[in-house]
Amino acid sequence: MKSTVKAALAAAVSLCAVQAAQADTLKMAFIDPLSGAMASSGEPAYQSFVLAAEHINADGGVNGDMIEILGLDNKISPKESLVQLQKAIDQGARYIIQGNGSSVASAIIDAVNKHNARNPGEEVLFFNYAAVTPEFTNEACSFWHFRFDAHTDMKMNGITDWIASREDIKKVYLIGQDYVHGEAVAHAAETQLAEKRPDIEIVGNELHPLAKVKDFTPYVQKIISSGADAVITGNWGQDMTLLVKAAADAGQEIPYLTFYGGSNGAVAALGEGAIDTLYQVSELAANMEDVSDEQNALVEEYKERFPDYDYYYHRAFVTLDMFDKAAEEAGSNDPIAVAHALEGMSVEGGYGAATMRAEDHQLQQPLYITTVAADVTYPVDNTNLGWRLVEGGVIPADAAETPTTCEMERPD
Amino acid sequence: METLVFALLNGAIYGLLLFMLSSGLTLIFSMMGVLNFAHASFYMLGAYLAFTITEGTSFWIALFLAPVLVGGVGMLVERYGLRKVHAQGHVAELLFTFGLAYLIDELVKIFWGRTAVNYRVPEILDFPLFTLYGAQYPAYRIFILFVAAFMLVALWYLLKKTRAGLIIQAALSHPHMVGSLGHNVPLIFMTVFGAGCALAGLAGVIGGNYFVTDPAMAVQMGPIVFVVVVVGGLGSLEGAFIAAMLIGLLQTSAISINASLADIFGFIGLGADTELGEITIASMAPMLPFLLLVLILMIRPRGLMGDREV
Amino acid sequence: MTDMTASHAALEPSRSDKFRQRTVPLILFAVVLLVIPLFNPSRSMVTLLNHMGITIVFALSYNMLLGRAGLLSFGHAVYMGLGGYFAVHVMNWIAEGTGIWGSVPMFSMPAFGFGAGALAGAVIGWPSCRRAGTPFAMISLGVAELVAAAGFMFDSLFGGEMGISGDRMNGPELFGLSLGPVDEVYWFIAFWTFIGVLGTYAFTRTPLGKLSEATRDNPERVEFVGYSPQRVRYLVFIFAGAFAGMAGGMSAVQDEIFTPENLSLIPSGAILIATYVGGIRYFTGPIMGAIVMTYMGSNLSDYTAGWLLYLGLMFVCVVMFLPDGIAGIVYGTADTIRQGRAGEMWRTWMLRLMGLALVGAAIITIVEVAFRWSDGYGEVFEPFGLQLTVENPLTWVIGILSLVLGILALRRAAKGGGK
């Protein structure tokens, strides 16, 4: 079993050669953090990348064209992301994927967006995977950008969603890091809550400085003391998993909803104390029942392939796939010409449909919310332990999606 | 009522660590004049360790094991490499030690990859020892208040009255006399070097599971702990004590006050909605201590119970 | 009287000396800036260039304090940081064009940097400069977490996360420069890194840039001379932190950004090595440190996962064995040359070259067969054919003979040196 499967991958791999070798190249600069502390987030989201485009050249490539994913290190600065820009823009790459960071990510769509006005002839497309700062689709939206991850008021719709349809969720406690993100997502819950559920008592609204913090007790103290029922947290890195952690020493068992419990790690560092604690909202649910044969198989061959970490940047498969079908359909790799045949483009993912949404360039997907299980399928971290669909936690795509302000100003 | 006596025993419980982690920095700068950049690293190095013990043997063989590596990885350190720059002065050792700082952090990226490990607290020790306002209070905790005294007293113990403890008190505040004495200094600067990184590394071992272990432990604990040793003032463990559980402290009951500036400074006219008004004490509260060192550098150069100048 | 002076006169460089030793080697740095347009460089050269002038502007100005003064600081970037976010809003209120902005030329950006770091300099210095040595470090430690926490906190004055981004193509032109493509940007920072290197040069020739060495070397005798060792301190600490903010302005100019991240302790830590490795006892070694670790810093990335581990490496061997630096090895050499030993120095080079290869083809080995492992990818290192894995003896007989080997020839020519 194990050789025919090895002779049928070298097959594969020495037909992917000859492709490569008749076909042209099309760069994609992949710009995120490769080194230091950050890397354990902008690694995985690499090989989820490199794999997606593996997976589109064995199919033939995008328009006849290998997809090349160049990884370039931004070290998490802006600044040196836009070193690094410019050298994707110089070895030809007409498409840059970015995601960790707002800060880096707002720096990059407004160097392209000069970019593109300086150097007409020579656009480029930004693919945004992670961002979040809901402006990027709003106010500051941009026809160069497209964000293929729900923003923060998109993911917070699924949390409210949910918190909606629990009755026995009365009293709910906001926590968040002291900056522009944590202010948003605690904005974003209250008007949501309010709107939804306007019984429901938000009992703290609590923002704590950005990394800064390591003993949260007193903070769980205070919530504890408050009576909430449920958390709603935009805490990501150790703030998130200290959080979480400080919960689970203190016996509450009450749903910390957070939008980061997925990054690579943190189960491995919660443990047991995760389960029925943790919970986040997310564009997969690895272990949820009526996933296609072909998606598990896509989880298992990443797991296989890179060991340190899971399936996680569903993202990275689905705007690759969108991209290649835009690219197809416009019978061109340009980037103007993908950049409008994109708008209003749907595939059909792994995990539900996604959508392109022409006036803003922001994807449209089904969100999930998950939680810590021990009996699942698919664990993560090299644990036991994985991530279980709860009841009710299946929010389509329409129910997530929110209007934009955006008014794009489109090239001729 | 109830913040108060959280706060109390949490900033204890931290302080404690604290002073766990600086006890060995304050030996090491004191006697040797390096103010070690590394030493958080070494911390680090103590929680990864531990977890790799853990794995293959016991938490509590990790307790001794792990601490005694750390130990040995500092003395070479000294021997091979601090002990080479010290010619060229103290800029040149702290820079040393600040390169020594990224060249930890990656190994341990290499050796124990780039996300958090599984450092799991022993299971003997896991469970809520008693319930306090609807809180739980895990056993861990208290465990970590022992280990911590246990090495207060058999620190103040070793210095205090065993005739090594004297000799190295001595080369604290007066390096060359024992020196001219006929010690060997260079063999009691590689011995304290070693037992300070231990001290970091048994810090690590019981601080490295009450909180996360990944690779950024080190970053963030790095310039707290020079922040307790300054403030503690050169050559005083009982200062880097007092400064410790004062920063703990500080730090957890801070969190716990809601006051935003302009109902502090409301009386010289700061309103509510500016932006300096909007600032609540509890979002202050990490920048305390560096506050505390500035403040202190200032006006105390020699720390709270320091005899010499830093 | 007249033999006094007479002697004097006599230890003074002569004047073709003092041509050769100061003005001819600041003409030739102004060529090399001339020069390098006409290679035609491609954009990410010129976007690279830019970044070194910036970064030379900086280390010179760290060099300021750490190598003339004495003074080690851990928080130089808050200086940078500051000058160049005021530079942003100017940039910002240029855009807008009310009242007198309307005429401020894009070109005089580091200008205004210059004015904001001076003036923090000024603020923050008089606290922490009353004392040299460990607490001066201490306090710029301090200082930068605070104004680093500072910057989260005032979205108003630093744009919280996101940071404040500008237009460079705003106002009126300077020398016919719309300082839009990279390669105009080009010549506004050959000409600010012209005038930063002009500017710090001019500043060691001063009698305060002669009294902050004296300050460095032995600050009770500058006492007993008649001044304050406090005060030469601070005002050295205010230039230092002007010609940061410059570097700053030249920053906002190139990148249209500025975020506060740029004030934390990172970048300040980054320029720390780069002064250092590349030799803080020689004017010039800031700006060899701030080429080669630019350089490294954002294009070493390109080669290898492991290149965080490389630097650290090299500024540990540099603080260990090469305390003078890049500009140590370089002046060394051509002292050895010029004294007519070249023949001599030619042997123990030639084996310190050999050592150096053993010990870098061990170290590379090593290091990249150890990532390749940890990353457990089945990706396998693979120079010049070889299939270096973990288990493959050969990956550990070149990794572990060569590192002897070379230690062994690098031992010999240390040796040889020190005859």
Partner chain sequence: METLVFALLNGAIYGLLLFMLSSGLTLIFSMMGVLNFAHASFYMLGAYLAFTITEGTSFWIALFLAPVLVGGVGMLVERYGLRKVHAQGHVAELLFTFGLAYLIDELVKIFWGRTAVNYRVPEILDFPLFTLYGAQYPAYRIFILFVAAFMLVALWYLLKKTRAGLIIQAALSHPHMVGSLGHNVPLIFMTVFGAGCALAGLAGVIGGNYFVTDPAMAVQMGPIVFVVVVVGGLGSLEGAFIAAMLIGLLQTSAISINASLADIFGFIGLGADTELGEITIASMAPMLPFLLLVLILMIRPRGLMGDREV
Given for the second form:
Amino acid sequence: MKSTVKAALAAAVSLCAVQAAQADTLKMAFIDPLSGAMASSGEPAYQSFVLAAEHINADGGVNGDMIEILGLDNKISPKESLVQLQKAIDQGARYIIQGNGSSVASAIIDAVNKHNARNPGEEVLFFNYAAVTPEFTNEACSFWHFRFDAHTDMKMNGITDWIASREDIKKVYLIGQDYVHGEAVAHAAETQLAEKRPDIEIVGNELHPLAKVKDFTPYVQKIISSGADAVITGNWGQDMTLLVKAAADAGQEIPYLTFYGGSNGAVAALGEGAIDTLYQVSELAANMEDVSDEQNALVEEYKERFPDYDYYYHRAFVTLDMFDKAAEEAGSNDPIAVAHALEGMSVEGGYGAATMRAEDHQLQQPLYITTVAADVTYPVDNTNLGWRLVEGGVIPADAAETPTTCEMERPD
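Mind sharing the form predicted on its own? What's above is the form predicted together with its partner chain.
This part shows the chain on its own.
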């Protein structure tokens, strides 16, 4: 299989080179952490968009134009992100990609809204692949913003449904990063648990500095002392990996219900202690039955191409597939034409159909609750462990969907 993938990739790169010489370049700026503590989240996402673009380019590009992904390091700083945004626009990028950090996404949404109001005919679109604060597709919704990941309330629905089915869980500890995302996760958990299992006691609700904590042992000791039966966390990147490592070092074996347990290195940090202990809710289940050969081949290709990481950012491929289809249907690569075409559009996402809801630009898709298991077809972190679907872990798109308060203003 590996030799086949290498040969196919070599052929694709060769074809791209020929086509690129005959086509214009369509620049898309990826603005996320590519250095420092959170690079383990930004780098594999960047690689995913690069590979997705190569697939589209090998198939003729977007209306004949070849995608170029510009990797711009924002160091997870909103201020630095705005510098990189302007740099991207100056370089001719009309599409902006970002996801790691809702504080960053908020700054980009505001800057894009202002840029487009001031520069008619030079509009840019923002493709958000991971910043999940609900307000972005509710009261702060924008015509220029599209979210390709389920937001906090949607993901928390899956987690709290699972907890509600477990009579052995009586006490829950909440821990998250101290910014708008961590606050949203805690609020969603409190609200939904109160509705679904009012008997459950929230025995801790703690926020810690983003990307600053080097040792989570003191936090884990608090969790142990609380008598919690389960933990809910929206942590990502280094904060996810170091948290579960501290839990493993302390010998803790209660369920950790996460948004981003699949962060690079988290499973390796726990080892076999992750089995039936570390859970995540996401848009993919790589070891699920009835997945197409084409999708499984993509998982294998990514690992072959980027051996230090695993196929995690499935939404990168959904994002560019939907963009390509929208541009083709619009007959134009212009952002306004593409935006209108994206509204209501559906693509087959590899793990279920994905549809961009027109009224708020929030992607609707199935979600899956998975936990770590041994002897899987597609392991992660260069271990023999990987993610398997839990019983009742399929959340259909209509079950994950939540109402929106968006009142979107559209351009004339």
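Numbering follows the first chain given and starts at 1. Note that the structure is predicted; figures quoted are calculated from it, not measured.
K.L.:
With one rigid piece of the chain swinging against the other between the two forms, say which of G349, L82, D153, A58 is at the hinge.
P.N.:
Considering the domain motion between the two forms, the hinge residue is D153.
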